[in-house]
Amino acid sequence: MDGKAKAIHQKALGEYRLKLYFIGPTLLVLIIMNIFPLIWSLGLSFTNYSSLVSKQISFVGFSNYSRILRDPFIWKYFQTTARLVIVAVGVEFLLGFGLALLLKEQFKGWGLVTTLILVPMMLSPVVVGFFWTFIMDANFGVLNFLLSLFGLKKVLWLTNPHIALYAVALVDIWMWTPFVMLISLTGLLAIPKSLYEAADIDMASWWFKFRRITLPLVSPLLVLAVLFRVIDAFKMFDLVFIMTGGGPGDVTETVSMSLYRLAFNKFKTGESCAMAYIILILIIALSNLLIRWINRTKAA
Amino acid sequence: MTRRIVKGILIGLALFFFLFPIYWIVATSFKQWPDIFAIPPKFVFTSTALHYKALFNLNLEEMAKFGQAGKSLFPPRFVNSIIIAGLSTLLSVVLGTFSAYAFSRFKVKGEGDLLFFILSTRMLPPIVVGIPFFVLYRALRLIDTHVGLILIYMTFNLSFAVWLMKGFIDEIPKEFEEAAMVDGYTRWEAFLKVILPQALSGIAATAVFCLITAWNEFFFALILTSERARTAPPSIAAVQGTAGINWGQIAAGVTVFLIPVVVFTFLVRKYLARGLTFGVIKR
């Protein structure tokens, strides 16, 4: 070898060790931190291990499967999950969208007013649940208090049935509205003010615009905001947790509340890591759904 | 004119809808006991500290007359979240960068399904890993350890620090680490010579990211907590009296426990929308 090929041999082989010590680290913690415990519960789903009794851990096959699959109860919590997730995102979509067409030309004072309508997503959902159950509260609650001044009756927001999963849906939306505003501003903003001066120029109404300029153009960014709000909504454990626990009776059970209840209250580990399986399965088919948006999103 | 009036009114409704529930909490947190259920609500009050006291244990005395049983036990769970959310992110970030440069600029094999690997493990539900970890940490005896939980946050953060990183080190031009290495600086020299300078206010908003994350996280610290490294959002939580919800001091510990993560979004507005996207959308 002479000493061209040997410098560049050496830069070569640097350059390897080089990306060996900047992505290995990370590489390995993702994989040790996150297979590692997949590979482990997958195991133990085919047990019938409980982290609470020490006995002899047996393996049952697929019965914890096909017990949770058989249970018509999970697929109540299921309903309910989605019921949950289709109200607050369809509504969130709405508001957030509409939020970020008003905002969209700039006025005095705008940096200030889309900071602040930020602020609800970026605290914490335990926090937030607190805040609501306070101003939710049925007697001393000053949102039953603000409805009053329009003459509307108390309402019993976290304690009646039929109206507890939409006071959840209704914090889970002043909290993530502002995501989706975002979002949708970020692509309102990207939009070539020449496009409009052309419609201007050919006398194009209100409606054309918005239908032929403003929609196509934000819509693939609209799509990415629900699709995380969906991947997100589905999974909600905290607001559920804090606000009613499941509760009353089972109406705000959501397939997370109902999969901590089984891991941690009853304590049959086994059988929730395979409850755990079965969502991921179907967690991982919306994420790709998702990834697939962001590459289109991405080449367009 | 009236079409500007309509939207004035409009973005108010909006400010007033995002904003009363905050200042609820944080007049709450102000106001005396038979003030905070009254009925009708106090919109005017003599303003007390008192909750604030008993929060950090400054008046017990005073306290029991109003039926709290022993200390409040926020400020050891405050510090702890400050050390769990500060030494996890500072973790997440080291490492994120240093791979995200290596992705931003070397050829690396099967780079795609990397980076989908790297940002898949974010979107795996807490719940479902949170079995394992909880299995998988009492046989380590992890848990309840701060080691244990900033091992958790910062696997959580990793993945968003190399995808947010990545973005912003793309940005940088390719021709200044060029010019260095010509000037006879090494690659590794010229990452810390030149990129990182170059780099900084993004690493600076992926901080501010990665911290508002560990620091809100309530699942793990649930599970994965009791007593020595429980951090502050489950234990506000706990923060009950002989005379049920102590309304006032989980006021009290909620802005406190706000003031930073408000603060911090105001300094990472301008990359609000990178961060929450995993840095997919560029402004």
Given for the second form:
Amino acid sequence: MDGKAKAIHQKALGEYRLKLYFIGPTLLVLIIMNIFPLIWSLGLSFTNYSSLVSKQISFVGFSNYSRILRDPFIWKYFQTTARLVIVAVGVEFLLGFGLALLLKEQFKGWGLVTTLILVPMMLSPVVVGFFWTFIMDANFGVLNFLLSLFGLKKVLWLTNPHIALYAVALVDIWMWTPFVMLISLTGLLAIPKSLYEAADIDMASWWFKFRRITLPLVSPLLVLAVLFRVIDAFKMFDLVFIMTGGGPGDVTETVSMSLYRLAFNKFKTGESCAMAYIILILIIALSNLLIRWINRTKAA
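Alongside the form predicted in complex with its partner chain that was just displayed, please also present the structure of the form predicted alone.
Since only the chain itself is given, any partners or molecules it might have are not part of what comes next.
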């Protein structure tokens, strides 16, 4: 190696070390904060460890996973969660995409209207939960007051077992429809106007333009929005905990609520870790299905 090549090599080596000095601490923090808890909780899921009872930790194999999968109540909570996700995300998709279609054409005050619509998703779920708990209160809530103005009967929004789950879904819809609208609007505004102008020259109808131009080009972003919302709604804990606490009875008990009770009420730490990994595997499987669908849509 001659002198010039050696100098270039030394310079490249110095730049590499400089990058390593900057990235190294961040990588170390990420490993400590993210990777280590995952590995540690995975190990605990194969033990009988309890954070409350001081007894010798022993390896129990897959018995925690087996016990959870054989528990009929867990499957009931999964069904409750699935019902909540389907109702909430389905309505959020329709409302969010509809709002985005309305806001696609800019008008006077467009920025203010769009900003006001986005406000709910900027609030903390805990604040939103308390806020709507007061609004839906059976005795002095605003909703029942408005119903009484039209001569309608009082509704037990959070204590009627036939309504409570849908009341929680309503609040989730209020909070997260703006998120779907925002992603949909981003996709709609990115569509080249020349495509619509060409369709106008051919005297194409509104429905033809929507079916052949708008929907195919915006569908990957729509699926992405649904994917994010499904993952988030599947983990929903804050709203349910604040508004109903899983009740009345257990009609609004989601898997996240059940996981919380298992870990912090019953203190079955090993079993709760196993349940967390079952939920994680289900979410990953569902996400993979949606991502494959996105890739097939792009390929088409």
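Numbering follows the first chain given and starts at 1. Throughout, rigid core stands for the largest set of C-alpha atoms superposing within 1.5 Å between the two forms. Everything numeric here is computed off the predicted structure, so don't read it as measured data.
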With both forms fit on the core, is the shift of the CA atom of I278 between the two forms 2 Å or larger? no
